[in-house]
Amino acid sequence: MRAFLAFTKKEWVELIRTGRLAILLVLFSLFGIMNPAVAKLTPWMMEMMADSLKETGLTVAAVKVDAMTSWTQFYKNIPIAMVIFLLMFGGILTAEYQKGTLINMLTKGLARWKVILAKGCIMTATWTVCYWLCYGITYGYNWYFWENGIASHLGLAAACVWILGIWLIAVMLLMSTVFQTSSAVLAATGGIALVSYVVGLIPKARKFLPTHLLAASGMLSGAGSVEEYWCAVWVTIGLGVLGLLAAVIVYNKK
(Lines of atoms letter the chains of each structure in order from A and count residues from 1; the text may use other names and numbers.)
(Lines give C-alpha, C1' and ligand atoms only; values in the text may rest on other atoms or scores of the structure.)
Protein backbone atom coordinates (compact mmCIF):
# COMPACT_ATOMS: atom_id res chain seq x y z
CA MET A 1 0.00 0.00 0.00
CA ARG A 2 2.87 2.36 0.80
CA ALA A 3 4.37 1.80 -2.65
CA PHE A 4 1.02 2.47 -4.30
CA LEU A 5 0.54 5.74 -2.40
CA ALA A 6 4.10 6.83 -3.19
CA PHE A 7 3.65 6.15 -6.89
CA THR A 8 0.27 7.92 -6.90
CA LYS A 9 1.87 10.94 -5.24
CA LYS A 10 4.58 10.89 -7.90
CA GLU A 11 1.93 10.92 -10.62
CA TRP A 12 0.07 13.76 -8.93
CA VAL A 13 3.21 15.89 -8.58
CA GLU A 14 4.08 15.26 -12.23
CA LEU A 15 0.57 16.27 -13.28
CA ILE A 16 0.99 19.59 -11.49
CA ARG A 17 4.59 20.26 -12.54
CA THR A 18 3.90 19.65 -16.24
CA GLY A 19 1.04 22.14 -16.08
CA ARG A 20 -1.52 19.68 -17.44
CA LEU A 21 -3.77 20.05 -14.42
CA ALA A 22 -3.76 23.84 -14.62
CA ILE A 23 -4.45 23.77 -18.37
CA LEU A 24 -7.37 21.37 -17.95
CA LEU A 25 -8.87 23.36 -15.08
CA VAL A 26 -8.72 26.56 -17.13
CA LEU A 27 -10.16 24.89 -20.25
CA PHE A 28 -13.04 23.23 -18.43
CA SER A 29 -13.76 26.49 -16.59
CA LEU A 30 -13.89 28.32 -19.90
CA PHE A 31 -16.27 25.72 -21.30
CA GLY A 32 -18.43 26.14 -18.21
CA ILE A 33 -18.59 29.92 -18.71
CA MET A 34 -19.04 29.66 -22.46
CA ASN A 35 -22.26 27.63 -22.25
CA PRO A 36 -24.42 30.32 -20.59
CA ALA A 37 -22.49 33.08 -22.37
CA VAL A 38 -23.44 31.73 -25.79
CA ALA A 39 -27.05 31.38 -24.68
CA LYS A 40 -27.10 34.91 -23.26
CA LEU A 41 -25.58 36.41 -26.41
CA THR A 42 -27.76 34.49 -28.86
CA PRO A 43 -30.58 37.11 -29.00
CA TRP A 44 -28.04 39.89 -29.57
CA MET A 45 -26.33 37.92 -32.36
CA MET A 46 -29.68 37.14 -34.00
CA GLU A 47 -30.60 40.82 -33.81
CA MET A 48 -27.34 41.74 -35.53
CA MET A 49 -28.06 39.17 -38.22
CA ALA A 50 -31.59 40.52 -38.63
CA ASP A 51 -30.24 44.00 -39.40
CA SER A 52 -27.85 42.69 -42.04
CA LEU A 53 -30.41 40.37 -43.63
CA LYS A 54 -33.20 42.96 -43.73
CA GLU A 55 -31.81 44.39 -46.96
CA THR A 56 -32.12 40.99 -48.65
CA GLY A 57 -35.75 40.64 -47.68
CA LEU A 58 -35.12 37.95 -45.08
CA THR A 59 -36.45 38.30 -41.56
CA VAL A 60 -35.19 36.68 -38.39
CA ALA A 61 -37.73 35.90 -35.69
CA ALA A 62 -37.04 36.87 -32.10
CA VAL A 63 -35.24 34.19 -30.14
CA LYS A 64 -36.13 33.35 -26.57
CA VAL A 65 -33.37 31.79 -24.49
CA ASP A 66 -33.54 30.08 -21.12
CA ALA A 67 -31.57 27.60 -19.02
CA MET A 68 -32.36 24.81 -21.49
CA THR A 69 -30.51 26.74 -24.21
CA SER A 70 -27.42 26.85 -22.02
CA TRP A 71 -27.67 23.17 -21.08
CA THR A 72 -27.93 22.31 -24.76
CA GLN A 73 -24.64 24.12 -25.26
CA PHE A 74 -23.14 22.19 -22.34
CA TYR A 75 -23.90 18.82 -23.92
CA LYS A 76 -22.65 20.03 -27.30
CA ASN A 77 -19.35 21.28 -25.88
CA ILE A 78 -18.50 18.59 -23.33
CA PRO A 79 -17.47 16.01 -26.00
CA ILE A 80 -14.89 18.54 -27.22
CA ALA A 81 -13.60 18.96 -23.66
CA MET A 82 -13.52 15.17 -23.32
CA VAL A 83 -11.37 14.84 -26.45
CA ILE A 84 -8.95 17.48 -25.14
CA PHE A 85 -8.74 15.60 -21.84
CA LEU A 86 -7.87 12.33 -23.61
CA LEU A 87 -5.28 14.07 -25.77
CA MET A 88 -3.60 15.41 -22.64
CA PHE A 89 -3.32 11.90 -21.18
CA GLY A 90 -2.58 9.97 -24.37
CA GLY A 91 1.01 9.34 -23.31
CA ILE A 92 0.38 8.45 -19.67
CA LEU A 93 2.08 5.06 -20.11
CA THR A 94 3.81 5.34 -23.47
CA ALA A 95 5.90 8.28 -22.24
CA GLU A 96 7.17 6.03 -19.44
CA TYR A 97 8.17 3.41 -22.05
CA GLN A 98 10.15 5.94 -24.05
CA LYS A 99 11.88 7.50 -21.03
CA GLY A 100 12.47 4.19 -19.25
CA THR A 101 11.38 5.71 -15.94
CA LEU A 102 9.45 2.64 -14.81
CA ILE A 103 12.29 0.15 -15.16
CA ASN A 104 13.97 0.98 -11.83
CA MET A 105 10.66 1.00 -9.95
CA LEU A 106 9.52 -2.33 -11.35
CA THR A 107 12.87 -4.02 -10.76
CA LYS A 108 12.81 -2.82 -7.14
CA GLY A 109 9.52 -4.60 -6.49
CA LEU A 110 6.74 -2.20 -7.50
CA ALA A 111 3.81 -4.37 -8.56
CA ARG A 112 2.63 -3.69 -12.09
CA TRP A 113 -1.03 -3.56 -11.11
CA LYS A 114 -0.19 -0.67 -8.81
CA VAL A 115 1.15 1.28 -11.78
CA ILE A 116 -2.10 0.82 -13.71
CA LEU A 117 -4.28 1.51 -10.69
CA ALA A 118 -2.34 4.65 -9.70
CA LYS A 119 -2.49 6.11 -13.18
CA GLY A 120 -6.17 5.20 -13.44
CA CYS A 121 -6.88 6.92 -10.11
CA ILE A 122 -5.09 10.10 -11.20
CA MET A 123 -6.91 10.22 -14.53
CA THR A 124 -10.27 9.52 -12.90
CA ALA A 125 -9.73 12.12 -10.18
CA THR A 126 -8.67 14.74 -12.73
CA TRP A 127 -11.62 13.98 -15.01
CA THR A 128 -14.01 14.12 -12.05
CA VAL A 129 -12.76 17.48 -10.79
CA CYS A 130 -12.63 19.09 -14.24
CA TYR A 131 -15.98 17.74 -15.41
CA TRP A 132 -17.96 18.69 -12.31
CA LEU A 133 -16.20 22.07 -12.21
CA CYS A 134 -17.49 22.73 -15.72
CA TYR A 135 -20.95 21.48 -14.75
CA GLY A 136 -20.98 23.54 -11.55
CA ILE A 137 -20.05 26.77 -13.34
CA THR A 138 -22.75 26.24 -15.96
CA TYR A 139 -25.29 25.34 -13.27
CA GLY A 140 -24.46 28.44 -11.24
CA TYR A 141 -24.76 30.85 -14.15
CA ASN A 142 -27.97 29.19 -15.35
CA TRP A 143 -29.47 29.49 -11.89
CA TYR A 144 -28.48 33.16 -11.71
CA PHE A 145 -29.83 34.14 -15.12
CA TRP A 146 -32.84 31.87 -15.68
CA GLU A 147 -33.31 29.28 -12.89
CA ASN A 148 -32.75 25.57 -13.61
CA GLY A 149 -36.26 24.38 -12.84
CA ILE A 150 -37.10 24.11 -16.53
CA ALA A 151 -34.70 21.15 -16.90
CA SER A 152 -35.45 17.71 -15.43
CA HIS A 153 -32.97 15.13 -14.09
CA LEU A 154 -30.00 17.50 -14.32
CA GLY A 155 -27.75 15.49 -12.02
CA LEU A 156 -28.57 12.12 -13.55
CA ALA A 157 -27.98 13.32 -17.10
CA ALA A 158 -24.64 14.83 -16.09
CA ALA A 159 -23.64 11.63 -14.28
CA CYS A 160 -24.25 9.63 -17.47
CA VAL A 161 -21.67 11.66 -19.40
CA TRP A 162 -19.26 11.49 -16.47
CA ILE A 163 -19.53 7.67 -16.48
CA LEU A 164 -18.82 7.67 -20.21
CA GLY A 165 -15.60 9.55 -19.47
CA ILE A 166 -14.60 6.91 -16.90
CA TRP A 167 -15.13 4.19 -19.50
CA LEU A 168 -12.91 6.03 -22.00
CA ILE A 169 -10.19 6.28 -19.34
CA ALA A 170 -10.34 2.50 -18.85
CA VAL A 171 -10.15 1.99 -22.63
CA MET A 172 -7.16 4.33 -22.88
CA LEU A 173 -5.34 2.50 -20.08
CA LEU A 174 -5.94 -0.82 -21.83
CA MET A 175 -4.72 0.55 -25.16
CA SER A 176 -1.67 2.01 -23.39
CA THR A 177 -0.65 -1.49 -22.30
CA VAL A 178 -0.99 -2.78 -25.87
CA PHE A 179 0.64 -0.02 -27.96
CA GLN A 180 3.98 1.73 -27.62
CA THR A 181 3.13 5.22 -28.91
CA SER A 182 0.60 7.80 -27.78
CA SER A 183 -0.69 8.28 -31.32
CA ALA A 184 -1.56 4.59 -31.55
CA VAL A 185 -3.22 4.71 -28.13
CA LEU A 186 -5.34 7.71 -29.11
CA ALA A 187 -6.24 6.19 -32.48
CA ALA A 188 -7.31 2.90 -30.89
CA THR A 189 -9.32 4.65 -28.16
CA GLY A 190 -11.03 6.86 -30.71
CA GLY A 191 -11.64 3.86 -32.95
CA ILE A 192 -13.43 1.96 -30.18
CA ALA A 193 -15.57 4.99 -29.38
CA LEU A 194 -16.37 5.39 -33.08
CA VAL A 195 -17.38 1.73 -33.41
CA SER A 196 -19.69 2.14 -30.41
CA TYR A 197 -21.24 5.22 -32.02
CA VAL A 198 -21.73 3.55 -35.43
CA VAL A 199 -23.25 0.40 -33.92
CA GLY A 200 -25.48 2.72 -31.90
CA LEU A 201 -27.13 3.81 -35.14
CA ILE A 202 -28.95 0.46 -34.99
CA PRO A 203 -32.03 1.24 -32.86
CA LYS A 204 -32.15 -2.11 -31.06
CA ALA A 205 -28.47 -1.97 -30.10
CA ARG A 206 -28.32 1.69 -29.10
CA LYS A 207 -29.50 1.36 -25.50
CA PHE A 208 -26.71 -1.12 -24.67
CA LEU A 209 -23.79 1.02 -25.85
CA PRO A 210 -21.64 3.49 -23.85
CA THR A 211 -21.90 6.25 -26.45
CA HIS A 212 -25.67 6.27 -25.96
CA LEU A 213 -24.96 8.16 -22.74
CA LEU A 214 -24.05 11.22 -24.82
CA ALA A 215 -27.75 11.50 -25.61
CA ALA A 216 -28.66 11.64 -21.91
CA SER A 217 -29.39 15.34 -22.34
CA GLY A 218 -32.74 14.19 -23.72
CA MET A 219 -33.83 13.61 -20.13
CA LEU A 220 -33.69 17.36 -19.48
CA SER A 221 -36.51 18.17 -21.85
CA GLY A 222 -38.41 14.91 -21.37
CA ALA A 223 -37.51 13.68 -24.86
CA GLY A 224 -35.89 10.63 -23.27
CA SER A 225 -36.96 8.66 -20.21
CA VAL A 226 -34.68 7.76 -17.33
CA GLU A 227 -35.25 4.05 -17.93
CA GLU A 228 -33.91 4.42 -21.47
CA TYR A 229 -30.36 4.95 -20.18
CA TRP A 230 -30.07 2.46 -17.33
CA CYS A 231 -28.88 -0.38 -19.59
CA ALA A 232 -26.19 1.83 -21.10
CA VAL A 233 -25.09 2.96 -17.63
CA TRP A 234 -24.62 -0.57 -16.30
CA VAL A 235 -23.01 -1.83 -19.51
CA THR A 236 -20.59 1.11 -19.48
CA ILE A 237 -19.67 0.50 -15.84
CA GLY A 238 -19.16 -3.20 -16.53
CA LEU A 239 -17.02 -2.54 -19.59
CA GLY A 240 -14.98 -0.02 -17.61
CA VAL A 241 -14.22 -2.57 -14.88
CA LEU A 242 -13.39 -5.24 -17.48
CA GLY A 243 -11.15 -2.78 -19.32
CA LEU A 244 -9.22 -1.99 -16.14
CA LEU A 245 -8.81 -5.69 -15.30
CA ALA A 246 -7.68 -6.41 -18.85
CA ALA A 247 -5.14 -3.58 -18.64
CA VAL A 248 -3.68 -5.13 -15.46
CA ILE A 249 -3.52 -8.60 -17.01
CA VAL A 250 -1.92 -7.39 -20.25
CA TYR A 251 0.58 -5.21 -18.38
CA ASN A 252 1.57 -8.09 -16.09
CA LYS A 253 2.41 -10.17 -19.15
CA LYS A 254 4.11 -7.34 -21.08
The other form holds:
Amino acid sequence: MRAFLAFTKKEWVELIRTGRLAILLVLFSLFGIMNPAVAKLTPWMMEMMADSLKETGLTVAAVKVDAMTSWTQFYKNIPIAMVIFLLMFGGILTAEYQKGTLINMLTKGLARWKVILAKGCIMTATWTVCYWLCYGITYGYNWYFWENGIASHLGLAAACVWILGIWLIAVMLLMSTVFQTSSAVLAATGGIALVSYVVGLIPKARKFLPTHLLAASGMLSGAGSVEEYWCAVWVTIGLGVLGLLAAVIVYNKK
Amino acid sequence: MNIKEVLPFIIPLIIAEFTLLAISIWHILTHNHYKRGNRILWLIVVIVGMEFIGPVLYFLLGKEDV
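Can I have the other form now, the form predicted in complex with the partner chain, not the form predicted alone?
What follows is the whole complex; the chain from before opens it.
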Protein backbone atom coordinates (compact mmCIF):
# COMPACT_ATOMS: atom_id res chain seq x y z
CA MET A 1 0.00 0.00 0.00
CA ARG A 2 2.81 2.42 0.83
CA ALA A 3 4.47 1.80 -2.50
CA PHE A 4 1.18 2.35 -4.27
CA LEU A 5 0.57 5.65 -2.51
CA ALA A 6 4.11 6.82 -3.14
CA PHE A 7 3.83 6.03 -6.83
CA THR A 8 0.44 7.72 -7.06
CA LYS A 9 1.97 10.77 -5.44
CA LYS A 10 4.78 10.74 -7.98
CA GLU A 11 2.21 10.65 -10.77
CA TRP A 12 0.32 13.50 -9.15
CA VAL A 13 3.44 15.66 -8.88
CA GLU A 14 4.23 14.90 -12.51
CA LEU A 15 0.74 15.95 -13.51
CA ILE A 16 1.19 19.33 -11.88
CA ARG A 17 4.84 19.94 -12.81
CA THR A 18 4.30 19.26 -16.50
CA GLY A 19 1.44 21.76 -16.47
CA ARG A 20 -0.92 19.11 -17.81
CA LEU A 21 -3.48 19.57 -15.06
CA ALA A 22 -3.59 23.35 -15.44
CA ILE A 23 -3.99 23.12 -19.22
CA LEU A 24 -6.74 20.54 -18.96
CA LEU A 25 -8.64 22.49 -16.31
CA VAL A 26 -8.54 25.68 -18.35
CA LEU A 27 -9.50 23.81 -21.51
CA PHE A 28 -12.47 22.06 -19.96
CA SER A 29 -13.68 25.35 -18.47
CA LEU A 30 -13.39 26.91 -21.91
CA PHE A 31 -15.49 24.11 -23.36
CA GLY A 32 -18.00 24.56 -20.56
CA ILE A 33 -18.37 28.27 -21.29
CA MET A 34 -18.52 27.82 -25.05
CA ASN A 35 -21.64 25.62 -24.99
CA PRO A 36 -24.10 28.17 -23.61
CA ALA A 37 -22.25 30.98 -25.39
CA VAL A 38 -22.85 29.36 -28.78
CA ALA A 39 -26.47 28.74 -27.86
CA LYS A 40 -26.89 32.34 -26.78
CA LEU A 41 -25.29 33.66 -29.94
CA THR A 42 -27.31 31.50 -32.35
CA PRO A 43 -30.35 33.81 -32.70
CA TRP A 44 -28.07 36.77 -33.17
CA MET A 45 -26.05 35.03 -35.88
CA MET A 46 -29.25 33.93 -37.57
CA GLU A 47 -30.38 37.56 -37.64
CA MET A 48 -27.11 38.58 -39.19
CA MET A 49 -27.42 35.91 -41.81
CA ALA A 50 -31.12 36.49 -42.41
CA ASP A 51 -30.41 39.58 -44.50
CA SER A 52 -28.00 37.87 -46.82
CA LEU A 53 -30.22 34.83 -47.01
CA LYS A 54 -33.22 36.94 -47.96
CA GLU A 55 -31.45 37.89 -51.14
CA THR A 56 -31.21 34.25 -52.07
CA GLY A 57 -34.89 33.83 -51.34
CA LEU A 58 -34.64 32.03 -48.01
CA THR A 59 -36.44 33.35 -45.01
CA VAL A 60 -35.35 32.42 -41.57
CA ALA A 61 -37.95 32.02 -38.89
CA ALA A 62 -37.11 33.30 -35.44
CA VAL A 63 -35.06 30.66 -33.64
CA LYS A 64 -35.98 29.80 -30.14
CA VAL A 65 -33.06 29.02 -27.91
CA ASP A 66 -33.30 27.30 -24.56
CA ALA A 67 -31.28 25.07 -22.29
CA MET A 68 -31.67 22.19 -24.74
CA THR A 69 -29.70 24.05 -27.41
CA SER A 70 -26.90 24.49 -24.95
CA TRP A 71 -26.98 20.84 -23.85
CA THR A 72 -26.93 19.73 -27.47
CA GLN A 73 -23.78 21.79 -27.89
CA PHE A 74 -22.35 20.13 -24.79
CA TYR A 75 -22.76 16.64 -26.23
CA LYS A 76 -21.45 17.79 -29.58
CA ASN A 77 -18.30 19.28 -28.10
CA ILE A 78 -17.43 16.84 -25.34
CA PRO A 79 -15.95 14.22 -27.74
CA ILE A 80 -13.42 16.83 -28.88
CA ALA A 81 -12.50 17.54 -25.27
CA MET A 82 -12.23 13.79 -24.69
CA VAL A 83 -9.85 13.39 -27.64
CA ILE A 84 -7.64 16.22 -26.37
CA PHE A 85 -7.64 14.63 -22.92
CA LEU A 86 -6.53 11.27 -24.34
CA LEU A 87 -3.88 12.93 -26.53
CA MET A 88 -2.45 14.62 -23.45
CA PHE A 89 -2.15 11.27 -21.69
CA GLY A 90 -1.04 9.26 -24.73
CA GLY A 91 2.50 8.87 -23.44
CA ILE A 92 1.63 8.03 -19.85
CA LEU A 93 3.43 4.68 -19.94
CA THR A 94 5.36 4.81 -23.20
CA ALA A 95 7.28 7.92 -22.16
CA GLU A 96 8.51 5.96 -19.15
CA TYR A 97 9.60 3.01 -21.29
CA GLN A 98 11.59 5.30 -23.54
CA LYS A 99 13.32 7.06 -20.68
CA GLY A 100 13.71 3.85 -18.72
CA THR A 101 12.52 5.55 -15.55
CA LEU A 102 10.43 2.60 -14.41
CA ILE A 103 13.21 0.01 -14.45
CA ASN A 104 14.76 1.25 -11.24
CA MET A 105 11.52 1.15 -9.34
CA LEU A 106 10.48 -2.23 -10.68
CA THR A 107 13.80 -3.86 -9.84
CA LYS A 108 13.57 -2.40 -6.35
CA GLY A 109 10.40 -4.35 -5.85
CA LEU A 110 7.52 -2.16 -6.90
CA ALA A 111 4.74 -4.48 -8.03
CA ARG A 112 3.81 -4.01 -11.65
CA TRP A 113 0.10 -3.92 -11.10
CA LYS A 114 0.57 -0.97 -8.78
CA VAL A 115 2.11 1.02 -11.61
CA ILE A 116 -0.89 0.39 -13.84
CA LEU A 117 -3.39 1.00 -11.07
CA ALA A 118 -1.76 4.23 -9.92
CA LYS A 119 -1.70 5.60 -13.44
CA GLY A 120 -5.28 4.52 -14.00
CA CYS A 121 -6.39 6.18 -10.76
CA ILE A 122 -4.68 9.45 -11.57
CA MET A 123 -6.10 9.57 -15.09
CA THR A 124 -9.58 8.68 -13.91
CA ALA A 125 -9.43 11.30 -11.18
CA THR A 126 -8.28 13.96 -13.64
CA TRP A 127 -10.97 12.99 -16.12
CA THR A 128 -13.62 13.08 -13.39
CA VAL A 129 -12.64 16.52 -12.16
CA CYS A 130 -12.27 18.02 -15.64
CA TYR A 131 -15.45 16.50 -17.00
CA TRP A 132 -17.70 17.50 -14.13
CA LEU A 133 -16.14 20.93 -14.09
CA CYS A 134 -17.15 21.36 -17.74
CA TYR A 135 -20.60 19.98 -16.97
CA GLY A 136 -20.99 22.21 -13.92
CA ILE A 137 -20.10 25.36 -15.82
CA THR A 138 -22.57 24.58 -18.60
CA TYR A 139 -25.18 23.68 -16.01
CA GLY A 140 -24.64 26.95 -14.15
CA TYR A 141 -25.01 29.07 -17.25
CA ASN A 142 -28.08 27.18 -18.37
CA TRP A 143 -29.62 27.64 -14.98
CA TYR A 144 -28.86 31.35 -15.11
CA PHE A 145 -30.19 32.02 -18.60
CA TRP A 146 -32.88 29.42 -19.10
CA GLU A 147 -34.54 26.55 -17.28
CA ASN A 148 -32.70 23.27 -16.84
CA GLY A 149 -36.04 21.69 -16.03
CA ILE A 150 -36.96 21.08 -19.66
CA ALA A 151 -34.20 18.50 -19.98
CA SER A 152 -34.82 15.27 -18.14
CA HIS A 153 -32.17 12.91 -16.71
CA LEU A 154 -29.42 15.50 -17.03
CA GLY A 155 -27.06 13.92 -14.54
CA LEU A 156 -27.65 10.41 -15.82
CA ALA A 157 -26.95 11.32 -19.43
CA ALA A 158 -23.80 13.13 -18.37
CA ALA A 159 -22.69 10.13 -16.31
CA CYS A 160 -22.97 7.95 -19.45
CA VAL A 161 -20.39 10.03 -21.30
CA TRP A 162 -18.24 10.09 -18.17
CA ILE A 163 -18.25 6.27 -18.04
CA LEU A 164 -17.31 6.17 -21.71
CA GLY A 165 -14.30 8.33 -20.85
CA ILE A 166 -13.23 5.91 -18.12
CA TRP A 167 -13.52 3.01 -20.56
CA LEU A 168 -11.28 4.83 -23.04
CA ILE A 169 -8.75 5.40 -20.26
CA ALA A 170 -8.72 1.66 -19.51
CA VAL A 171 -8.31 0.88 -23.22
CA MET A 172 -5.45 3.33 -23.44
CA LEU A 173 -3.71 1.73 -20.47
CA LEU A 174 -4.06 -1.69 -22.08
CA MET A 175 -2.66 -0.38 -25.36
CA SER A 176 0.18 1.31 -23.47
CA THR A 177 1.25 -2.07 -22.14
CA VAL A 178 1.09 -3.61 -25.62
CA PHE A 179 2.79 -0.93 -27.73
CA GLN A 180 6.04 0.94 -27.28
CA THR A 181 5.31 4.38 -28.73
CA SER A 182 2.61 6.85 -27.82
CA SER A 183 1.48 7.29 -31.43
CA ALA A 184 0.81 3.56 -31.68
CA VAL A 185 -1.09 3.69 -28.40
CA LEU A 186 -3.26 6.56 -29.60
CA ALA A 187 -3.86 4.97 -32.99
CA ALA A 188 -4.88 1.68 -31.36
CA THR A 189 -7.20 3.41 -28.88
CA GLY A 190 -8.79 5.39 -31.68
CA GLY A 191 -9.06 2.18 -33.68
CA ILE A 192 -10.97 0.43 -30.90
CA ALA A 193 -13.35 3.35 -30.55
CA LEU A 194 -13.81 3.30 -34.32
CA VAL A 195 -14.56 -0.44 -34.31
CA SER A 196 -17.20 0.14 -31.64
CA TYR A 197 -18.66 2.94 -33.73
CA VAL A 198 -18.72 0.94 -36.96
CA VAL A 199 -20.29 -2.11 -35.32
CA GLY A 200 -22.81 0.32 -33.86
CA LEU A 201 -24.09 0.99 -37.36
CA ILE A 202 -25.85 -2.36 -37.09
CA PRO A 203 -29.09 -1.39 -35.34
CA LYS A 204 -29.35 -4.59 -33.31
CA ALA A 205 -25.86 -4.38 -31.87
CA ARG A 206 -25.91 -0.68 -31.15
CA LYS A 207 -27.48 -1.00 -27.73
CA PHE A 208 -24.62 -3.03 -26.34
CA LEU A 209 -21.73 -0.86 -27.45
CA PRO A 210 -19.77 1.71 -25.45
CA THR A 211 -19.98 4.35 -28.17
CA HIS A 212 -23.77 4.20 -27.85
CA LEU A 213 -23.26 6.17 -24.64
CA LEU A 214 -22.29 9.20 -26.72
CA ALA A 215 -25.87 9.31 -27.89
CA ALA A 216 -27.07 9.48 -24.28
CA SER A 217 -28.19 13.05 -24.91
CA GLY A 218 -31.28 11.43 -26.41
CA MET A 219 -32.42 10.99 -22.82
CA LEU A 220 -32.67 14.74 -22.34
CA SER A 221 -35.40 15.38 -24.83
CA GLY A 222 -37.16 12.17 -23.90
CA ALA A 223 -36.45 10.71 -27.37
CA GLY A 224 -34.63 7.79 -25.82
CA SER A 225 -35.61 5.94 -22.70
CA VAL A 226 -33.21 5.43 -19.82
CA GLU A 227 -33.46 1.64 -20.06
CA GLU A 228 -32.05 1.80 -23.54
CA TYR A 229 -28.68 2.80 -22.14
CA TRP A 230 -28.32 0.42 -19.21
CA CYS A 231 -26.96 -2.37 -21.40
CA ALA A 232 -24.33 -0.10 -22.87
CA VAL A 233 -23.40 1.18 -19.40
CA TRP A 234 -22.86 -2.32 -18.01
CA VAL A 235 -20.98 -3.49 -21.09
CA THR A 236 -18.76 -0.42 -20.91
CA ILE A 237 -18.01 -0.90 -17.23
CA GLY A 238 -17.35 -4.61 -17.83
CA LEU A 239 -15.04 -3.91 -20.75
CA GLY A 240 -13.25 -1.25 -18.73
CA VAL A 241 -12.54 -3.66 -15.87
CA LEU A 242 -11.48 -6.36 -18.34
CA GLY A 243 -9.22 -3.87 -20.07
CA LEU A 244 -7.57 -2.98 -16.80
CA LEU A 245 -7.10 -6.64 -15.87
CA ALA A 246 -5.68 -7.40 -19.30
CA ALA A 247 -3.33 -4.45 -18.95
CA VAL A 248 -2.01 -5.83 -15.66
CA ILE A 249 -1.58 -9.33 -17.14
CA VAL A 250 0.18 -8.10 -20.26
CA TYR A 251 2.39 -5.81 -18.23
CA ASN A 252 3.35 -8.60 -15.85
CA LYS A 253 4.64 -10.62 -18.78
CA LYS A 254 6.86 -7.87 -20.13
CA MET B 1 -28.51 41.40 -28.57
CA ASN B 2 -26.98 43.93 -26.25
CA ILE B 3 -23.59 43.87 -24.68
CA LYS B 4 -24.88 43.11 -21.20
CA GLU B 5 -26.17 39.72 -22.25
CA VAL B 6 -22.81 38.67 -23.61
CA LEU B 7 -20.73 39.89 -20.69
CA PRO B 8 -21.22 36.79 -18.51
CA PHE B 9 -19.56 34.81 -21.30
CA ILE B 10 -16.95 37.22 -22.49
CA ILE B 11 -15.32 37.85 -19.14
CA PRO B 12 -14.64 34.21 -18.15
CA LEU B 13 -13.69 33.38 -21.74
CA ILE B 14 -11.12 36.16 -21.79
CA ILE B 15 -9.77 35.10 -18.41
CA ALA B 16 -9.51 31.44 -19.46
CA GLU B 17 -7.89 32.24 -22.79
CA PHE B 18 -5.35 34.58 -21.29
CA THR B 19 -4.52 32.08 -18.56
CA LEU B 20 -3.86 29.48 -21.24
CA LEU B 21 -1.78 31.97 -23.22
CA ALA B 22 0.19 33.00 -20.14
CA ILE B 23 0.96 29.40 -19.15
CA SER B 24 2.13 28.56 -22.66
CA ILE B 25 4.28 31.65 -23.14
CA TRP B 26 5.84 31.18 -19.74
CA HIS B 27 6.57 27.57 -20.60
CA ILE B 28 8.05 28.45 -23.99
CA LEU B 29 10.30 31.14 -22.57
CA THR B 30 11.60 29.02 -19.71
CA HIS B 31 12.55 26.09 -21.98
CA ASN B 32 15.29 26.12 -24.56
CA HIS B 33 14.63 22.87 -26.32
CA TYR B 34 11.46 21.67 -27.95
CA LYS B 35 10.42 18.41 -29.49
CA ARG B 36 9.97 20.18 -32.80
CA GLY B 37 10.40 23.72 -34.04
CA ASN B 38 12.01 26.61 -32.23
CA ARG B 39 11.06 29.35 -29.83
CA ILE B 40 9.94 31.91 -32.42
CA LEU B 41 7.76 29.39 -34.23
CA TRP B 42 6.00 28.32 -31.05
CA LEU B 43 5.48 31.88 -29.85
CA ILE B 44 3.81 32.70 -33.17
CA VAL B 45 1.67 29.55 -33.08
CA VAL B 46 0.57 30.15 -29.51
CA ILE B 47 -0.23 33.82 -29.98
CA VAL B 48 -1.98 33.43 -33.34
CA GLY B 49 -3.95 30.41 -32.17
CA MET B 50 -4.60 31.74 -28.70
CA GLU B 51 -8.28 30.83 -28.68
CA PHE B 52 -7.12 27.49 -27.26
CA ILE B 53 -5.82 25.64 -30.32
CA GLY B 54 -2.33 27.24 -30.22
CA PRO B 55 -1.50 26.31 -26.61
CA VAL B 56 -2.93 22.82 -27.13
CA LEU B 57 -0.73 22.31 -30.19
CA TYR B 58 2.30 23.49 -28.25
CA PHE B 59 1.70 21.18 -25.31
CA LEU B 60 1.00 18.22 -27.57
CA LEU B 61 3.69 18.67 -30.19
CA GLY B 62 6.23 21.18 -28.97
CA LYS B 63 6.79 20.51 -25.31
CA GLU B 64 9.77 18.34 -24.63
CA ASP B 65 9.11 15.35 -22.39
CA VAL B 66 10.76 15.96 -19.07
